[in-house]
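In the form predicted alone, a lone chain appears below as structure tokens.
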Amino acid sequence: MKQIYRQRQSARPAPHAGEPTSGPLTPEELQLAARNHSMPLEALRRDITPPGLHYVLTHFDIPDIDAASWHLQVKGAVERSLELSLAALKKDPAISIPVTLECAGNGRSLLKPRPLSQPWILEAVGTAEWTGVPLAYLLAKAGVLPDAVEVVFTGADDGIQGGVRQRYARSLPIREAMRPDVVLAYRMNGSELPPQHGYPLRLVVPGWYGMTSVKWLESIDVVTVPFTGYQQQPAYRYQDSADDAGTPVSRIRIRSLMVPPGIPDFFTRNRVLPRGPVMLTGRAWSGHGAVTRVEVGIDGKWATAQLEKPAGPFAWCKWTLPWVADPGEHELACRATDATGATQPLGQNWNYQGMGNNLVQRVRVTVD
């Protein structure tokens, strides 16, 4: 019976990215869990995330780059093109920002039924410092022309996804990449970019989705219509079925996620603690304002937690609350608020992509 189970497990057609699935996890998915990696939730305790820890997703292969070799292209709608190696970049004036990136895909795996792409659960997310020349002035130097309406970021990563060929390529409004905070980084953390992390430049633009921080940057190009590539139509939208034109996804929604208290066992992760005072903590962060409130639900009765100011006004906050656990089993869970009066919902956000869920985290613990 097991040999017949697998036969018609392999005569099965191959799923494709994006279609819904109430099924288990596929091995294409599984593959894409072994290359990319979420941030350990215990790292929440720390304000900036080493880069080893730090999410990271890869849409295709890490470029093996050479930087004495490497220049960047910023060109079309502008007074001047310019061609600009890494050493060039470095003597131009640079800024540094603590910025929390995060997947647009975080927990797409908690959706029913579950879009077939990266299975994130909560962790696809971290904080680091970048520092780099602010893109404005580079934009400056070159002289963007009027009509310009768009800029263009090409990385050097090369695949098929949705059946093109392309390079990983994603576009910012013309106001959005005069920004003073938007940077083109060539460090994390002080130390030289891991490759992972899009050695030796790479797009960071605080409060949007990670999607938006083009990696292993090649070229930049100002253009006079909307960019329509892979990568922002129709990738990265929000939509109601495969049939719908849909929303451009863009900055992050108000999230908090908590440090899993006590420790966790091996294979389940499930929380066991002893009974007694427990400070519960985390992080809070939004790409739509300060957090301006999170609550924390011990047994679905929500309490107000203590918030920390943060290191940047892109950067994630701190928030704690004290609590005696009593024995038993208990259900923990946060939810945050910004300065739009946006909350995180108690209930899925589904949609065909599984793009900014950020459904409120809940935690069961046994307390001995």
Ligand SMILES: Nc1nc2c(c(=O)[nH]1)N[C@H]1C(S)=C(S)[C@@H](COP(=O)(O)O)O[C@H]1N2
Second form
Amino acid sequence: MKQIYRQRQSARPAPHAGEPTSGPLTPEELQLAARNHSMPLEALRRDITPPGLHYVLTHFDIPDIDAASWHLQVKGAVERSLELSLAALKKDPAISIPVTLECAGNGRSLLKPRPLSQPWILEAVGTAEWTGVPLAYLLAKAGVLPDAVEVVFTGADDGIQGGVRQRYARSLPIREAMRPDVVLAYRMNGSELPPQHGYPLRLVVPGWYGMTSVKWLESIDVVTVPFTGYQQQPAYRYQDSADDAGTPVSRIRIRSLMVPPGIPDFFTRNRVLPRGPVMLTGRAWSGHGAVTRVEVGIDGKWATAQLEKPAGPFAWCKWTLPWVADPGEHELACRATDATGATQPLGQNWNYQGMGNNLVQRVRVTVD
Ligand SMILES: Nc1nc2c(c(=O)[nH]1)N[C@H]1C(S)=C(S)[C@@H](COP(=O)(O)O)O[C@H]1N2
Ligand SMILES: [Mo]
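Can you now output the form predicted together with the named molecule? The one shown was the form predicted alone.
Whole complex next, starting from this chain.
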């Protein structure tokens, strides 16, 4: 497998199936869209997203794992390797943390031209309370050797992407892996993990885009050279073109979303609402620091929304803005800023793989 990867590396196997297009949605994109679902925007009303409403992204197939025979391996550049059953893991100290996860490809299908992959619109997000063992606790138990640089996480799912046979695997630099809030989770919102979210155990890395949070975790490998597996490179990079080496995708860029007000038309999902006062509401989040401001645009005029305290440093925060809707057609928008001063762009943030497109959401409404 390694051999195949090395041979293909020079040819840069494309993580996406062909050049970006401005054409209609392809059958392959529809097939992916029907397997991987996003979060209905009305779920933004809740602090915590129920598992069935949380977005799901699975590259290959959902493995059917027998938890009784499953084991987690911790190996590589450590003083002592570990092999742990689920029952043993559950005896270790546990933490619970609310985390907003978002797919790095969220916003992809709005790009022009459109990179060919999972065609997310804007809703590949959700916030769950994850419970499990801090990764740093297990790494300390194993004893990380001084020459370690990264930790590689490998899932049980395998498949082929860009012509390369692989198990889904991603790495984290040691300093991120040692953060006290990175968790090996066996519970989601207080219940055991649903199959699609990584049963029996997954990694959750608060603040990073979802690709880092490896599901169906089977092994943790401490390594002394940076990992170059498929999902690390060439996939998940901000690239200008297929030939650009690009830069790695890591933390979640600032974004806000709005619960579309009123009621939808079935087919177009255009919104209709009665005239008069309406409370506009939504959520905002960033992996780079606290959300410091949300502005709501009404027909191009921006007003500052009220922010609520989030459930935790890596959970989205609620925003509200009262509006008196007057009859006619309107365009609503929301735009957030985080503690680093980063603000959502008004135009598209185009890149070859369609990563991190955090442009502002626009909602058309008809008031009667
Ligand atoms: N083993 C494994 N882990 C994985 C994936 C995968 O395909 N296989 N997809 C990743 C991606 S791209 C995202 S966005 C998140 C999605 O997590 P969720 O389905 O629980 O929302 O899982 C990540 N972890
Ligand atoms: Mo993703």
